[in-house]
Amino acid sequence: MPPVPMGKSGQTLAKGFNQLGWHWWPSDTAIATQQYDGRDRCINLGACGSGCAQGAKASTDITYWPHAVRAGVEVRTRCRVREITVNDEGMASGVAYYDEEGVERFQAAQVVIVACNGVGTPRLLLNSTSGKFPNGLANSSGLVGKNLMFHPYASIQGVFDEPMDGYKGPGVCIWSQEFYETDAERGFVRGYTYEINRGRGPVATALTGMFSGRIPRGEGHHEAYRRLFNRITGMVGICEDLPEEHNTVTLDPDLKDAHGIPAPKIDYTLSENSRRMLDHAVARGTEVLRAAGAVDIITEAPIGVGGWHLMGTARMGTDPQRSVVNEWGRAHDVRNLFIVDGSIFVTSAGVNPTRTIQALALYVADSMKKRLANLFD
């Protein structure tokens, strides 16, 4: 499909690129911009981030859900898993797991996929011990749960003075990579995306102007309100967080959820790698918005205590001592196991991680099928 119109912001930003001679080109934004599949095309409402009455906003339950669910899948939700379960044989025998209303039941299976991502993972994994498995499920290599993997973001954005277009339609419309390859002489390894963002609605903009002290209480309120709403565009800058033992998913030894299952403990600190990552986003950001015409930079490196997106934990790789799961996403240790989510990566990227996770999932299910047959040799 053609990309989401770049809009005033992006145009905007865009001109600052050029001006500086550095890469853009318009954002893939999971957005239909044509009618699709019985989903209508985006028509710029603007509630991006609560939902989309038109469809437009590609989520699993509107887009592989049906499909899946046609095909004769059955959907259970509201369960959580407990532990995967194995046979004699050392294979995986089902799932124990907790209903909608609490019950526990066992899912029998012939092959299980674990999807659960980053933390979630190995958290299921650890938990399930067993005499084959006294370290947890398909951890004969002790990585399960280490190298977790967050993206920690860098937000720069610019107050205009002429009015954007921030608040209505999707929220991304332009990208830029021209930092994403490893310089040495920038101090760190690997690199960032940007991501330019149109800008933020009415509460967004309240908040931003509160918490960085632009917008006071009392008198002025108002007027400083104003100077501010759809007056900001900018960017956030995804940095690539690389993996370190270290920084851990485990089973918390006394905290446990509503169904008595251990809660995962996570260990995590941010890279010397990373903050200088992120340093380089502010400052270039900087740039291009100034470049672009900003009259103010508000500015928040990392975004929150690290990142966000759960990667790492449960790594691919076909060194069974040194990864989890073999190239085709199946356990080295437990032949009908598998994995698709964000814990197979070895890196995270300075992308978001859907996509991959998506392109993964079908590559996985390709070679199920082509393997189908020897998949219990």
Second form
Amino acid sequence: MPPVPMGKSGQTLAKGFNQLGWHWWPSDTAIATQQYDGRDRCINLGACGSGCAQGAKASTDITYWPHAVRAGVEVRTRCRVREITVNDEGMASGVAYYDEEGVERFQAAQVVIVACNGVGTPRLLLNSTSGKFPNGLANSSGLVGKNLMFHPYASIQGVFDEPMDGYKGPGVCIWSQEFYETDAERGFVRGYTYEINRGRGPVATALTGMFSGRIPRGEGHHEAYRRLFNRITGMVGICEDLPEEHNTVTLDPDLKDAHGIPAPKIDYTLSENSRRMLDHAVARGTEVLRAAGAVDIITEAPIGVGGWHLMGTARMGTDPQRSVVNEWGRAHDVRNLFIVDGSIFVTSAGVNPTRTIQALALYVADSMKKRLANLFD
Amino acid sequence: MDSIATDNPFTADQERALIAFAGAAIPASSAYAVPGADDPLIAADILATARRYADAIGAALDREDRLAIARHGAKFVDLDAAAKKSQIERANQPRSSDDASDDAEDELDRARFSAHRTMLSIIAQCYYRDDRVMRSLDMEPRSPFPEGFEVEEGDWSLLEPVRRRGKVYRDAPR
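Target state, the form predicted in complex with the partner chain; input state, the form predicted alone:
Below, the chain from earlier opens the complete complex, with every other chain and molecule after it.
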């Protein structure tokens, strides 16, 4: 399937990357550019982050779920699981949950597979205490909820004299992994991906301009606005956060949700390594935007409105003392409990995590299928 | 959005202050033939949208009135354009940690800064979806779906230097 179009924004930035001899590559952006599997092709609606009326943008409800439902899976929505229960043998026996009416239910299970991601999964495991598992389920290592990782994002946006794509087309047009691998001379380990953002809609332009001081409130607003509208393109640097045990998801001692289930409490400190990576991403991003012809640069690092990908809090590994699940996703402590979300990551990787989560989920499912005869050995 | 009087969580003073705030942030322009954000249609949209954040915004607007009275002896809505602009700009300057001499005051400043950002976001959202404003920006006043937009494919021969350079990734260990 062809990538999404480069457009004016992608071509402008591609020329900047080429001028510096840096890597860049087309983007698929999880968007169907041709009809595929009952979904229609992208028609450049532009509001991809708010949901795709066309159905071209992939999301679980229109990709995996229809196939699963046709295969006999029953999807129960608007339910909230309180805890995973265990039997006398220490095996998961099912889940206690509240249905959409708030009625408590129990679902018995031969196998429990958790996909609640880097905050929801440790919250559920820590809430699943019992005589056999007083510190939470699958937590003999003490690592459930530890090593929380995000993706610190650096935003570097350029203002151009020529019109860009603005509000039209998929939000991402090209990528660059020029600075993905470790280079000791940069002063940090690991690296980041540049996700090239095509442009901004009218509201985002106003807010970017007003919050950065480029567009005044009051007199001069409209003149300044028109200097930015359809003329911004740039990138975010997606930095690879590394696991640190002091970054945690624990249970809040006081706060509870509407069902009385203890809420998660998050403690996180941005590391010096990630801070240096952000600075590097801003400096190099500024270079490539200038090379592409930008006349003004707007930066923010880390940004507050993105990069909150949740990873690392039930890490995968072969050593039961240093990990929560084994190398094919089964909890070391509970032989019929599996985890298939971002919490099993051992590093965040300097790229958005959804495809890796999908790959791991498919890999764990295949591993289970291959071992059906001796799954619990 | 249809509403009834009892739906409105704002007092009359808060409503006037919010509309004045909107008009001070985005004024009308005869040069571009656009209304201000205090235009009746846009203001109604702003008031309806702001209801979701009524507690924080209402408190922020009350505080603006108290500050305006303390500094100028008049409510925010009665200030001249320069004084309104100055007060808005000041609210959007987060106090640095060096300035923090009083925890309670610092907390109030943070709440004020946050509420102002929420108000500005709502004002911009409602203003820039108004048909008259969209037309002035050469946009068609319509939703993106179902017509979509044209985006040029671009010149993929630009990739040739990247291809010539070869792979930049490591092979996975076997």
